Every structure is written in structure tokens, then in C-alpha cells.
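One chain comes next, on its own, written as C-alpha cells: the form predicted on its own.
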Amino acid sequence: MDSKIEELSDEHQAWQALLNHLAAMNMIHWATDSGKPKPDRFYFAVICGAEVVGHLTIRKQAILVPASALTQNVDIPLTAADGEPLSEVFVETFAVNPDHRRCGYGRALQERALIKAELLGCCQMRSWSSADRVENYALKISMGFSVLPALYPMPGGSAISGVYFVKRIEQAK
């Protein structure tokens, strides 16, 4: 079956299929506000026929040094040598249906997000992956992402182990 990767909005004919996929992957609450797009998010989907079999959601954000006593409890935006603020795209959700894995869809979605990040003027793409997502680890490492093991704070105060992945984006001169 032919497949294509498209950037979607809630006006796209495949939006409901994306919502169905997000619900099946238990990610709809991270990616949408009650089925509506969250502000400043970009949605990509692998569409096979009328079905969405994979997706990736990103948001553009400033790169911040986290608040601490050292910074008088204020987040500090990072800037380039010319004083311009640095930004990144952060991957909020990413999944491919288990029966469609190992077909190149995950890599294609990541590559499409990297292109979007460059178009948005971002210097990097960053994502988080919990320790149980070993398939994602292999994909990101094969694509040249840097790896930073870390604990991720969950609502309620608990933390889970995993990895931040970061890929530098070279801007066209």
C-alpha cells in the first residue's frame, strides 16, 4: 500500500485518523487539547490509505538554562554569539503502529521534523525517550543524535529514567 508523510492541521482530511492513532498509542492527551491542536505545535503523520500508522508532534521553544539559586530562580534564555536567542524543536510525541515498524516510517518522520526545525530557524531538535523505548534509542543513535541519560520529572513528583536525544541543525548560509 502506498504511504505518504504529511504535515497536518485540524482542517486536513486525515485529522480524525491522526486522533484515532494518537488515542491508540495513548498519546492524545500529550498532543492535543481535547482533540484540537495545541498552539505552536506541528503535526506530521504517515498516511496509508485512510489510516494514520505513524506520527510525530513537535513544538518550537526557546532554549533555557533552568532556574536555580545560581540564576536567582529565573530561567535564562541562551543566545548565540550575535546575541540572537537560540531555539529548538522538541519532539512531544512520536510513535509508529507496531505492525508498521521496520518500514522506515520512524526515520522518515524524524527527517521531516529536522527539515521543519531548520525552516523554523532552530539550532537543534531534542526529544525524551523513557528507558523502555529501546527501538527509539536505536533509531536516534543511527541518525547521529547525541545521548544524555537523565531522570524525567513526572506529575506528582516521581521520576522515570530515560534519555534525552539532541541533534544539531546546521542552518543554510
Ligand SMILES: CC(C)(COP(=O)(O)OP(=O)(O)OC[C@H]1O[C@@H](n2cnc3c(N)ncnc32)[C@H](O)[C@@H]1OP(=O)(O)O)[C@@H](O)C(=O)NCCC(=O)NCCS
Given for the second form:
Amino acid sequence: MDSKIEELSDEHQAWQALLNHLAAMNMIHWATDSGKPKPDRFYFAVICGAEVVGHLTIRKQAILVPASALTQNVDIPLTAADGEPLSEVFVETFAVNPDHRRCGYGRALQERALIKAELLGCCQMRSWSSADRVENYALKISMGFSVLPALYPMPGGSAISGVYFVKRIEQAK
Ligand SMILES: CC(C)(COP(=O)(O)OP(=O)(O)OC[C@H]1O[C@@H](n2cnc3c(N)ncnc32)[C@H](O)[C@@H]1OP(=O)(O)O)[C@@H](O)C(=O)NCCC(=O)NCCS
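Starting from the form predicted on its own above, please write out the structure of the form predicted in complex with this ligand.
Up next: the whole complex, starting with the chain shown before.
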């Protein structure tokens, strides 16, 4: 069946199909506010007939040096050499239905998000992925993402093993 990747809003006819897919992937809570788009998010979906079989959500954010006593407990916006504040795209959720994996949809979604990041004027795309996401690790490494091993702090003080993946984006002059 023909498939296509589209950027969706909640006015798109495939929005409900995206919600169905997000629910099946147990990601609807992370990706939406009770089924409505979260502010400042961008949603991409793989549409196959009437079904959404994969998705990726991103948000644009400033790159901040985290607060500590050294910075008087305030986050410091990172800037380019000319003083311009730097921003990035952060991937919040990303999944392909199990019966549609290894067809290239995951890679195509990542490539689409990288194009969006460039259009948004961002200098990088970043995500965090827990140590059990072996397929995602294989995909990101095959696409040339840089890897930064890091514990992710959870509410309540525990931490999860994983890595940040980062891809630099060269802005067209
Ligand atoms: C990660 C995920 C989105 C990949 O989607 P996908 O559509 O199967 O990925 P692709 O078909 O585009 O794979 C691209 C490349 O990634 C690598 N890859 C993907 N799955 C792999 C696997 N199971 N084993 C080894 N390599 C794998 C391969 O290099 C593959 O290229 P190839 O098929 O030409 O060898 C999918 O496995 C998934 O939904 N996993 C569960 C959710 C998840 O982990 N989300 C990300 C973190 S929140």
C-alpha cells in the first residue's frame, strides 16, 4: 500500500488515526494534552491508507546551560560567536508499529524532522533514549548521530540509563 509522511495538526483528517497509533504505542500521554496538540509541538505521521503506522513529535527550544551555583542558579542561554541565541529541536516521541518496522519509516521520519529543524533555524536535533531501545540505537548510529551516554533523572530521584543522540544541522547561508 502507498504510504506518505505528513506534518499533522488536529485539523488534519488523519489526526484521529495518529491518536489511535499513539495510544497503541503507549505514547499518547507524552505526545498530547488529552488528545489535543501540545503547544509549540510539531507532529509527523506515516500515513498508510486510513491508518497511521508511525510518528515522530518534536519541539523547538533554546539551548540552555543548566543552572548551578556557578551560574547563580540561573540557566544560561547558549549563543553563537556573534551573540545569536542558539536553538535546537528535541524529539519527544518516536515509534513505528511493530508490523511496519524495517521498512525505512523510522529513518524517513528522522530525515523529515531534520529538514524541519533546519527550516526552524535550529543548529541541532537531539533526543534521549533509554538503554532498552536497541532498535533506536541501531537506527541513530546508522544515521551518524553523535552519542552522549547520560542518566536521565526521573521524578522522585531515581535515574534511568540511556544516551542522548545529537545531529548537527548546518544552516544554509
Ligand atoms: C526505533 C524504531 C522507530 C525504528 O523504526 P523502523 O521503521 O523499524 O526503522 P527503519 O526501518 O527506518 O530502520 C532504519 C535502520 O535502523 C537500523 N535498525 C532498525 N531496527 C533495527 C533492528 N531491529 N535491528 C538492527 N538494526 C535496526 C537498521 O540500520 C535500519 O536500516 P536497514 O533496515 O536498512 O538495515 C522502531 O523500532 C520502534 O518503534 N521501536 C519502539 C519505540 C522506540 O524505541 N522509539 C524510540 C525511542 S522512544
